[in-house]
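The chain below stands alone and is given as structure tokens, in the form predicted on its own.
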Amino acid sequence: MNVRDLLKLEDLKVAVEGDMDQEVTGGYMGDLLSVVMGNAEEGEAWITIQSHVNIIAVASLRGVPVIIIAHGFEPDEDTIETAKDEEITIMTTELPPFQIAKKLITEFGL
């Protein structure tokens, strides 16, 4: 699958477009940058609570598409810019990230 698939969970919104043709593989939910960056794999949704701009640098380091930012929170400016320029996906949602990882593991078996 890729990430224009996620779009079908209506509890996703886009608020940044980047790559949308990449593949997503799997998923990985932390909000502890330095584990994020030690353990998410490549092609790897990436669900946290976080939503400034250092995320796009972890994305951008271990190859990952798209991040989904949970609990209602949203990327500030800087973030969106820079996710913007790095073609980084951010998507949100007013779920909690449980539920969120629930629904991607039901409807994409990620």
Second form
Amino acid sequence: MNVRDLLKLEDLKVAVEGDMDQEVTGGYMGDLLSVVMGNAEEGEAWITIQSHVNIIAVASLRGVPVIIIAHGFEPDEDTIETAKDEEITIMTTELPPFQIAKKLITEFGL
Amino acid sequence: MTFNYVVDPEAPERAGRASTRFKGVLKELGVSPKVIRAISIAMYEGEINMVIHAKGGTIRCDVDPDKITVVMADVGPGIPDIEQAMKAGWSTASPEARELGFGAGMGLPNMKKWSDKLLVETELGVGTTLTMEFNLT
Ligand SMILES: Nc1ncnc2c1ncn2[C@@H]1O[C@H](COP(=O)(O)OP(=O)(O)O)[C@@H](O)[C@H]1O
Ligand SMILES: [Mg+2]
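What about the form predicted in complex with the partner chain, after the form predicted on its own?
The next block holds the full complex; its first chain is the one shown before.
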């Protein structure tokens, strides 16, 4: 599946449309940047409640194609601009991290 | 080949640009994804530290046929107890930095784990210089 396929879930809204043809191979959940940096795998959709611009550096360095900002948090202006430059997709959801993770697992078998 | 970067003393949110740029260089040079991953993780951690614990500094990356060397030199308070700083989970990061998701105390342990060689030189009140080597063979 690719990033675009995630939009089958109505709970997800696109905040930045990056390269949505990139493959999604799994998911990772975390808000501590060092932990995500050291453990997320390339191709994983990253669920977090962090919304500041450094999440783009982490995603870009780790090869994370899409960041899902959960719990109703919205990306900062800086985050949006940098994501566009780096072609990283940002989606948002009102759902808490656990609930959106559950949906990704049940809908897509991630 | 040598690549130099300046790390500005700025908001920690913005740190990581040097690592991102050097990753692009490594990709173009055709360095293996495994080595790129290791350098990305280790250099990012070092760059964040230069901003959240010091007042920025400079990074010099040397690409040789057999290894890549990354030297990160900051202007900052120095590290009083390196052994303690190397411990997983040890952090003196401010509450503001922690709120942003920094300060997990995994930076130096990650740098040690992902590099083939790590040297920490530090002088209190002057600054810290980290040298990391990554083998290409
Ligand atoms: N460049 C530096 N200058 C001064 N102190 C540092 C530097 N890098 C690390 N430290 C000290 O070592 C501790 C551990 O660093 P690290 O493992 O990266 O964890 P964290 O950055 O999450 O606190 C820091 O909290 C800080 O006290
Ligand atoms: Mg650190």
